[in-house]
Each structure stands twice: as structure tokens, then as C-alpha cells.
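There is one chain below, alone, in C-alpha cells, taken in the form predicted alone.
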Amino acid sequence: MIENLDLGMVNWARAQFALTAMYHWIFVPLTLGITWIIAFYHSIYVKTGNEEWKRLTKFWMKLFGVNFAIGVATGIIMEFEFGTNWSNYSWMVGDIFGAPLAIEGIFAFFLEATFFAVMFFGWNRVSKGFHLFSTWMVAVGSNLSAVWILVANAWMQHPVGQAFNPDTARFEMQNFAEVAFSPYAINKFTHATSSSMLMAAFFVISISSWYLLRGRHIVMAKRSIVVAATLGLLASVFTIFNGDESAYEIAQVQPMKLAAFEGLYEGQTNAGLVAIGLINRDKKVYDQQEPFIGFNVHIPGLLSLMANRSFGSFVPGMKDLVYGNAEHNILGAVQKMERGKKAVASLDAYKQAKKADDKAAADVHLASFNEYKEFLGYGYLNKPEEAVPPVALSFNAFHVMVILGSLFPLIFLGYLYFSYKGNLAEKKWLLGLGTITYLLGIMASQAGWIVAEVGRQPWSIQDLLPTTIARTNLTASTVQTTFFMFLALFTLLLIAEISIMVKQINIGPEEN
């Protein structure tokens, strides 16, 4: 399975998928969040009959429509990349991974698409009640799409409800409910959607703040801000608390990821959470260098509380997870690789015995494989240190996300306070900050996905399928070519979206 392995191809394939996913994630959070905000605006219009609410609803719908179209294009390309660059992955886990994606396409996407047309073109063509219902259904459909995609991603992070079939070398679905409703999947969905609402609120606030600074569409901008800031404040507070729950889940099922984004090389009792610090990029898990350069500020005991819900508890570091820690009963990658090699050897011997029609030998090798099969993925690692993800990137991305996320509720509070006081338009400093808040939201959201995906390396499926095994047998040059093609295409799509949006923002809401 690893013959003729081209690590250059694997790295370029990872880079291409990361490129596609990060471009796609520029558009998705805005789609997920702004549909709810538009539905609230539309509801206020139907309730009050005030034409100003209708104007601003139609205005934000247009911007949503542009973003939605570009997001769909990048998402389709990303799904095709599973087949082009990750064919072994598609073969080995398609029975499980394909199910939620199929549900997303058959159910959620069609629900969203059906009501999308009514939402945009139903003004004065259908009843106000049905038109409003269609707007809400677009919001529901968009977020149902996210449910199933995030269920699939959560399964990659925490594979449950499956079993490996040694006859087909595939992971097969055993319990769909366990896959769909795992705590990891629930936390991933709630965290992604709440942060998306936060980003959409910042999108509305950024544009509305620009209008107030220019003295244009003042009534529309103020009304847009009040609703967006209210929803954004609720979403930002929920995102913080939900983020804590997500970190707890990570500590239970992906302790290496937790250790990486906290820069924790040595396990500690009553471990502190790094509030801010400069990570040492040259530090390796096996050397004696200091993990941080110059300084780092810890909050005592908080990492232990976050990871285990207990002050004074032990949090394993990367060294413990690589080499093991007998005192705390931690099996390291070294020990797991030994068992994994036995699983790989037993699986190969089982296939050979089956081919030779030697049932007795096949049964013996199958029993041996079943004993060690939970460590199968480790059998394909070349050295235990490969189990450590890129630490500096994980650490920096996590702390960018946390620092920005902690500031966001204060910004929403500031907007609501001055809106209540009636002097928001006079606070030029806040409006100036507000015009760039959407960019800050994008930074925090992208950093969150870097933590989730880079922190999982070297696994495509946590502990079961290394990235090096999941790839397609292509040359590096082939993937390089498509990488730069997609880079150019996605950049052009992003420029096109920004250009169209800027033009529409300059035009502003149309008069009825």
C-alpha cells in the first residue's frame, strides 16, 4: 500500500486541499450566518409593514446571493478532490464518509435550492407569509447542509460507529446514529454555526459602519446594526463557552492536538493555559530546547480544568504521547507502532492465507489482526515523532483565534451601548474599527480551521488512516499543476465577488 510513495505528492495534495478548503471557508460562514439575519429582517418587515425593513432585507439578500454562488463553486471542487488526490481515502472510508455527504446533497441542498428562488423572486408574486417562510427555509437548509458536512468531518477527527473489514480493506458503517450524533459532531456543528453567525454580524456591521461614516443610508445602517449586534453578541458569548466544550472533547479524543496548540511538550499536573507566548519553532519533542522563546504567560491550572474538568489533574504532553508514560498509564506512539506493525503483518498474512484457501491459517492471522486492529494506522508510520503535528502553526492559529474571539463580545457590546444611547454615528473610532471587524472575523475563523485540520496531522482518519496512505498514486508535478490552476481560479473568483459586492454596496439599497 505504501510502495512508490511520493512524499512530495502527498504534501502538494495536502496543500491543494488546504487551499480549496480555506477559500471555501471564506464564503461558507457568511452564508450560514447571514441567512438567519436576513430572516430576522424579513420577519420585522412582515410584522411591521415598514418599507424601510423591506429595503434593507432586499439589500442584504443581494449580497448573500453573490456570496452563495461563489461558495457553491468552491465547495463542489473540494468534493471532487477526494476522488482525484485522495482515492485511497475514498475507497477505504467511502461507505461512512459518503453517507452524510449524500444526505446533504439529497435533502439539505435541495431544500435550500427549492426555497432560494422563492426568497429572491417571490416579492409580490407569492403571499407575504409564504415568502417569509421561504426565507426561513433557506436559512434552515443552509445550516442543514453544514450539519452533514460537519458530521463527516467530525468522524474524521473521532471515528465512531464503524468497523474495519479485513476482506475488503475498507471501514464500514456499523451505527449511523453513533456517527451522526457523536458529541464531537454536535460540538463541531454548534461551534461552526455560532461562529458563522458572529462573522455574518460583523459583515453587516462593517458595511453599515461604512455607511454611517459616509453619512449614507443612515436609518438602514442603524437598524441593520441593532439586529446584527444583538445576534452577534449572543453568538460570540455562546461561541466562547462552546469553544471550551470543544476543547474538552479534543482533550478526550485528540490529546496530541491539545498538547500541540498549547505548546505542551512535557505533561503537567495542574497545567496552566498559555495566555500569550512566543513558540520556539525549532523545538523537537525529543530535544531539550525550551518550548518558548523569551516569555510566555500562563493562567495557572486552567488547562487542567479545560481538559479534564478538574484542577490539579494531569494533562499529557507531546513527549508522553510519543514515548509513553507508565506512571499515568499513557500508551505512546512507540508502543502503538509496535502493535500497529503486528496488525499490518497479520492483515497481510490473512490475505495470503485466504488467497491460498488455507482456512486454519487465515483464522489464526485474523484473530491476531483483531487483537491489534485499533492500532492499524500506527503500523504505517515510519517513526513515532511523525505522530506530532506542526506545533508552531497549531499554537499560533489557536491563540489568534482565542485572542480575537475574546475581543468580539466587547465590540458588539460597544455597538449596542452607543445605539441605545443614540449617538453611535458620533463614535468615529468605533465605526472605524467596525469597518474592519469582518476581516478580523475571517482571521479568527480561518485560524480555527487550521487548528482543527493541522492539529489532526498526520491522520486523515484519527489513529486509523495516515495521510500518506490516503493519497492517490500521482506524481508531485501533476498535483502542482492543478494547485496553481486552482489558486488562480479561486483568486479570480474572490476578486470577482469583492468587485460585485463593492459595486452593490456603493449603489446601496434600492428605493421601492
Second form
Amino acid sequence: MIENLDLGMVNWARAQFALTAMYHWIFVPLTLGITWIIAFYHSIYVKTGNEEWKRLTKFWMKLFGVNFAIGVATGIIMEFEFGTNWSNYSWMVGDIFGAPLAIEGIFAFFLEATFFAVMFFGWNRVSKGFHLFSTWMVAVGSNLSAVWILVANAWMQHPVGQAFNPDTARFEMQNFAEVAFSPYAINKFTHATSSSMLMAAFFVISISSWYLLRGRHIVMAKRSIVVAATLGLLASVFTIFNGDESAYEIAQVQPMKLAAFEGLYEGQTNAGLVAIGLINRDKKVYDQQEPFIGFNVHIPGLLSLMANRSFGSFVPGMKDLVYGNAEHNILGAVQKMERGKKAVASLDAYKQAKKADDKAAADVHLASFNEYKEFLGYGYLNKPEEAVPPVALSFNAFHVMVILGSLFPLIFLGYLYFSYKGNLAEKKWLLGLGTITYLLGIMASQAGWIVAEVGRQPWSIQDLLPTTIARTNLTASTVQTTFFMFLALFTLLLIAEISIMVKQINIGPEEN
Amino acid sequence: MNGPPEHRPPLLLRIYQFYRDGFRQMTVGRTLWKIIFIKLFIMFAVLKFFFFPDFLATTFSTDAQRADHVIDQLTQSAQGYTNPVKGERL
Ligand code: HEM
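Beyond the form predicted alone, can we have the form predicted together with its partner chain?
What follows is the entire complex, opening with the chain shown before.
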């Protein structure tokens, strides 16, 4: 089937999805994170009654409002794309995700219509307590409304709690708790939300540092920084921990992704984690080229520790996962393809037998399908090497995220230390670095999604459905047209966002 | 809002006034609402309507047809495949 399809369309549809998702993810983390920071500012105001904290709270609320308005509904575009470009996939998972996502949408709408309104309009109009409660509810609600979409993503990476129904071609939910509370989903939610919190802390730090460098709004900037840096420090340490948990989970359920983002071609015991290295883009899993070009530094044993929680353990490489490794009892894509083809053939035979009303034959083929269905997706690959994701991109994205992620707590610590010493405003080098920290946060966060999504290729649903089958049979040109329309629309919106934001930052907080 | 209850307008009216005054007092919010509406218009009236039809919803009329279509998509590659287990042609 894959040979008959226009592969160009799949890649355009993927590019379009990547464009919309990455654009959407510029706004989302700031919303998720800054609502908490604002809730803390607002609480300090209510506790102290100090008008300066009120001014500060209102200022960050205003910037949050700009971000929210520009970002709102950018996620809906992805829903359009599901129906048009990824119709097979959408049909197959509709039973699992349709209802919860719809409920979440309605919940978010009511939340926004009530608590958002009270948060923005409530000054001096509702009681201080109810106003503060509303601000906290905005934070809680925004983060809750990210739950189900992240659970859905986690399920695609590790499809638990489901059974495929060969009559309806749908995955059906068998166990809600397994889907909602899979460790993969929990790690994804904690990692995505804590990294968003640290990004939002950087947003506050970038703008406040700029004010300090300019000698403007000094008291507000310093106060904003202390709270943001404290929350950012906690969030950045937590992000490292749950990022490490994510990697452990990936080693268990998506070992190919782990091998790809570490550039590990040959499996190793006591495998080292690459601290720094230039990956060889031309290397293929079947050739003898070196995986790295020149200089690279591995931290001995750390990859084994991350993957299996034991230094000496074996971590399979891409070669083991493609061609199999009997010694370590690893089934390769080669063997899985054989079984996958049986699953596809049995599904087809079942369909024919049903059409012919041959119940006995249908039962036999269904039993055969059930035996091999966990390898279904491999039945659509043409070559076992297709099971390998783009290695260089996965590797680079993972290392950008981790290197930046290791640096972030130090930056927050620096801010806290000099704030404590009382000479932050004199540390121009730190404030200079501080102004670009928000961009660094965006880079790390976008890189994270590249790891998660490029690293799981060729799968839409891990092991069960490759992207080439998930898509609708459209021509590439249809998708190209909308790709460029989105590009134009997003560029315009981004220009609007940045210019309104810059204008508001220039104006600064309202005078009392 | 802190007056004795008998002097207060009814709750629904107060809620209405709360939103009305809130919207009236917006400054940068006005520009933002304009952007939101233009954006929603482009998304739903133009993009969704002309460029993003729901393929299965518009091409087929029943769920059974949709299911058959997807199953066909899933099994096309099986045509001509010989089941190595039983050695029979499926
Ligand atoms: C320094 C330690 C870090 C480690 C070990 C780590 C690990 C990971 C791993 C393994 C994934 C892939 C999850 C998947 O495939 O489903 C991931 C994804 C992600 N990372 Fe990180 N990360 C770190 C730091 C950061 C930082 C600093 C940020 C952002 C500021 C970040 C943001 C993200 C995001 C947004 C995703 C995609 C969502 C998800 O899959 O959880 N990460 N991270």
C-alpha cells in the first residue's frame, strides 16, 4: 500500500501539523505557567494590602491577556487537520478521545467565561477573597484543560487500555484508568506543565531584566523577579526529575526513540550518555560509518542508569531493534514485520469472510488477527530500516533541551543570589543574559516536542499505525496550499502579538 | 456591591452589569477582541469551510461506510499477500 501512496502528501501533512502545533505551543506554555505566577503575585497583594503588588499583578495580567488572546483557538486548527488530513487516524481513535476532548473544551469555555472575567474585571467590584479565588481558578483550570490532550498524546506513544475492533476499525477504550493514569501520561503532564512554569518565569525575568537595565520600574521588576525566580527554580529542578522519568519510561516502551535521540546504533552494557557531540547525519543503521563526527563526550554508565535504573545494564541500539538481538532477547523490526504482515493479511481475510457470510472462516481469521495484532503497524513497513526515526534531528533536539535544561536552575539561582545580596541591578551580564532567557525557554520547549514527535516516527500510534496509513488519501498540492496559508496567517498573528506585547511592555504598569 | 441585600439589583442584572462595565473599561482589550474575532472568522468561515472539510463526514453518509472505508485502507496492502502460517492464499 505504501508504494501506491503519494509520500509527498504525508510529509506535507506532517509539516503542516508540525507548523501548527509548534505555533500553538508558543502561547500555551506561557498561559499554563504565568497563571500560577500571577496567582502568587495576587495572593501577596491580598495578604499585604500593598498597592505596589496590585499594580504589579495587574501588569502581568495584562501581558497574559495579550498572549491568551493571540493564542486562543490556535489549537482548533489541529482539529481541522485531523478531520481532513488524518481521517483514518481520527476515525480509529474517535472512541477513545472524542468525548473527553469535547468535555474538556466545554469546561474550558465556561471557565474562561466566568473566572477569567472575574480575574480581569473584578478589581474593586467583587470581594478580595472571591477575586483571588478566581485568579487561582484560572491557573488550575488552564492547567487542567491541558490534561486530556496530553493524555491523548501519551496514549499514541504508548497505547494502553484499548482493544482494536476489527468490525468498526476503531480502538475502543477498555480501561479508562489505564489510559488516564498511565505513567507515560503522568510524566508527560508533569513535564509539560513544569517546563511551562519555568518558561513563564523566564518571561517575567526577561522583561524585568530589561526594565532593570533601562533603570525603569525598578521596584516592580525586582519584586517580580524574586517570586518568578523562586518558582522557576523549583520548576526547573522538577522538570529535570520528571524529564528523567520520561526517558526511563521511553526506554521501556519506545526503545527505538531512546536509541535515536542518544545516537546509539550498537547496543551497549554500561552505556554512556552523550554530553556533547556532533552526530553524523549521513550514517544509516546498516552501514559502518562512525555515528559521531570527531569530538564527542560520553558520561559513562549514565544512559544505562537513565534507561534501566542500573549502571551496568544493557541498552539496545538501533541495529538491535531493527535486525534483532537473540542474546538479549530483542525482537527486531525484521521479525515484527513478518508478524505484522500476518496481522494485516488476517484482517483482510476476516473482512472477506464476513462479506461472504462464512462465519467459521471469519472466526479462524479473527483468532489469527488477535494473535498478531500487537505488531499490526509493522505490517505496513516496506523495509525494517523504516522503523528508525530521523536520528540527527531527534538527537540534536534532545541535547538542546537537556543542555539548556541543566543550565536553567543555575540562572534562577543566580537571580535569587544577587537579589538576596541586594546588588542584582548592578549585574549587567546576568541581566543581559536574563533578557534572552525566555527565548531559550521557548527553544528548549519546542525541542522537547521535536524529541517526542519526530523521535516516535514512523508511528502515529506506536507499533500499530504508521503515519503513512493514518493519513487521508489526498494530493500533496491540497495540503501545500493550506500549509502556506497557515504560514502567512501565523506570521501575521505573530507580528500582531509581538507588536502589541512590546507596546504594552514599553508602557509598563499603570501608575497608581 | 457591599450594600444591604434589599438595595441590590437582582443577581442576573448585577452579573450583566459586571460584564458590561468590564468590557467598557477595556483599553488594550478592545484591540485584542478585534483580533480574536478576525481570527475566528478566518478560521471558521474561510479555512474550515473551504479548505478543511471533514473527509469521512463529507464523503460517506453512514458510520458503517466509514468503518468499511478505513478497514479497506488498512487491508489494501494485504491484497496478493500469502499467509506464511497456513500457506494458503487469503
Ligand atoms: C534537563 C533535563 C530534561 C530531560 C531529561 C528531559 C527529557 C525529556 C524527554 C525524554 C522528553 C520526550 C518525552 C516523549 O517522548 O514523550 C521530553 C519532552 C519534552 N520536554 Fe524535556 N527534558 C528536560 C528538560 C526540558 C526543559 C528545560 C524543557 C522546557 C523548558 C523541556 C520541555 C519539554 C517538552 C515541552 C516536551 C514535550 C512534552 C512531553 O513529551 O513531555 N524539557 N523531555
